[in-house]
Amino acid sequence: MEKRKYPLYFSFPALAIFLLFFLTPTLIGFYFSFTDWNINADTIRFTGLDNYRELFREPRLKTALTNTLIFAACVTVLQNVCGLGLALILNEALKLRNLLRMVFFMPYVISPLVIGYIFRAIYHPENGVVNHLLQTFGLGFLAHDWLNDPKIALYSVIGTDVWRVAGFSMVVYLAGLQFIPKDLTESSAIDGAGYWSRFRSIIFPLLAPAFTVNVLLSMIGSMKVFEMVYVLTEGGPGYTTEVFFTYIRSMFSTGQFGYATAVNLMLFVLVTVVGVPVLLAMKKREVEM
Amino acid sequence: MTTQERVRLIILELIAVALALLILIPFYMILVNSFKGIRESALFGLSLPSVWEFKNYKDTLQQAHVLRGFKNSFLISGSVVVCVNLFASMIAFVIQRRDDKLMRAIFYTFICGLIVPVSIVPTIKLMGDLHIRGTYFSLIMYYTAVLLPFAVFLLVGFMKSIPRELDEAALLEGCSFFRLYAQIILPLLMTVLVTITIVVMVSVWNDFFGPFYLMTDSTKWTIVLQIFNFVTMYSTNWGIVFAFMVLVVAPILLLYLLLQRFIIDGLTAGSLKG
């Protein structure tokens, strides 16, 4: 049968919406990042590389870049370690298995904004649950002002996000574990392989597809973080928890639209530089399978 | 089962239960504090209220337009679910079946949309130029455009597993392409469509970014944007704020608890086939 006969017009609605509402803003953003577009000016002037020159002189961009990378790296690693650990535990014949799986996925269905507010209360320096529990267990010296201490504020936000998304990774890893034939792990156990060597030589390699899906999703997702940082710290104290989208937000609210789109383009470059190689590696692995 | 094996399982179970408490404590905290008065709730404690303030809920319902927020959230996320499932399955059908240069180019354009972050400032300008800024329609189109890549990615992958012979047989019988898509292909895509529906529903319902930038008219605010506004206004009375949060979290949590088997199975089935 002729492949060409499949009607092209089936692709029109999706294509139209995607081109108009995603690709067009991306492309006009590219243009506006070279202009002085702002709230006070009557006309938009083309200013060449001015925004970028200013951008690279601005220490806030460097802070946003560093923090975004730290945030993405920590969340990706921790989310996957926790998710995999939970999946391995909840893949065993535990009595409360289904209930526990349900509980760990629960935070994922709640809005990050609401979770941010909840953790603002939990991290509260005097009354928050975290410091209270630390004091109860005689670890009072570990108590902190979690969101206002410039040294640890970013890590408090990271911890909250890992709390939110670990369950999602768990589900993807559980899916991966189901594809591993039971007799393969059982026969190696009979052959005397310990848990660790079984994990390293059988489970881990066969989990590769779940691993790539998880890493890709958490890396791309965490570089685009906004709500969690905005609600917990608003990028502060100072700019110590500033990430790209909070920086864009503050440039937008001061009316520097051209400059804000230039910052957005930097985020675009960052996500592409990190995301595309991972995506290609994933595609390559798919071909091999 | 050997004794050693049994002990191992019990230890694992205890660890898992302890970790589950870490997930549950924050939920318990907002619930218990939503019944406390203004002073007690500001302590964010885990103890039961000394006086149960059921009034917090009544006040919240009176002060905030909770029902209007729910209606807006439901309208918007429901429309996006329909648009994404329908349009993504249509284009995925053509992309996978035609599989020529043009279609592959289109597919990779969508894949780029999976990675590239939204350019929010130009989006606002575009919506303004099209004279749709602040309408339900603009927000629905924004979300559809953002979520289509993910749906297309999953569907094209899954479509490969539906044999082409099926198409040929149907077309030989004189079936039109539209009927082939609607009556044969679409039902076979059900598992992926369920996964997409769940992911789209959760991400649109919970999103703050979109309405924060695109919705200027407060009567069209989603429930999440209303919390943001409410907290800014009433942050001095945490009892009321927590009551609002419970009202907002409860329905989606209830829905999750009812559908959780389905949700986790759907994600499990869909997440690795792409």
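Keep in mind it's a predicted model, so treat the numbers as computed, not measured. Numbering follows the first chain given and starts at 1. In this text, the rigid core denotes the largest set of C-alpha atoms whose superposition between the two forms falls within 1.5 Å. First, how it differs from the form predicted alone.
- Positional change of S11 between these two forms reaches 2 Å or more at the C-alpha, relative to the superposed core.
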Second form
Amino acid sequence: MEKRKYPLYFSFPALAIFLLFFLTPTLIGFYFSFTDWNINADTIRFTGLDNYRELFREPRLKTALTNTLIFAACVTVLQNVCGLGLALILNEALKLRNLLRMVFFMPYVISPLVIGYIFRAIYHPENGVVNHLLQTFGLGFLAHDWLNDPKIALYSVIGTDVWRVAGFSMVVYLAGLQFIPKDLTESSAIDGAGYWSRFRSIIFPLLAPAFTVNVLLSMIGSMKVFEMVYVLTEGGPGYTTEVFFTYIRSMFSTGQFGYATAVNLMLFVLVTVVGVPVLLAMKKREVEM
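Could I have the structure of this protein in the form predicted alone, to go alongside the form predicted in complex with the partner chain above?
Just this one chain is shown here; partners and other molecules are left out.
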């Protein structure tokens, strides 16, 4: 056996798992998205593009699409702003920085379902901590029914998800900060450059790979959100917090398997259409150290 072919042979198990558990189900799902497969049918008929024509006429799916894009945009921006801010602070020589790093990262390792149930109690209109704190500090006029008011329910879910995932972005940015040569920042400080000048000219450009990873992961993850929305609001009130996966779940629960599979493939296309241009644009601004 030739040594130079060793890496190729070692990749075979991973390739087999990928083909068996990802590519094969995807191709099967692609086929069933063109059928009328549902719980009441005795046979499965090929119906061509009927499912896709129907989903483009469905107003509830348009609401889910709009909410998914709002959710993804808000979470991606806020998660990265909060994560970068925490990383810059906790990269300094603070006494409790290791403890604080653990505290801010901890929500990410807790199940979204558990966090969702905790925040349902926190957001409770009568007994929740949020409204009690607002009333304690004389801000009772800001108290709301955070999860049942159609105007703010989606943003309450967004705030909860940002709180959960900001620690993950912090860790990625902290890793990126460790690769920035201290000579560069120290020499610029000696030359009289302030912190903002050092951040803009040195830190920000050299953190580009960390930005690429964080933005892509947060964008793709937030477009696939399900647990947090389902536990906090179940897509309500009405359909004001409906996202793609809560809509897909409701279609599967009513037995419309072929149609639900078509919607799932639409989400795959949407993630690809949004993700690839963002990846190419962000790779262009990366610089070699």
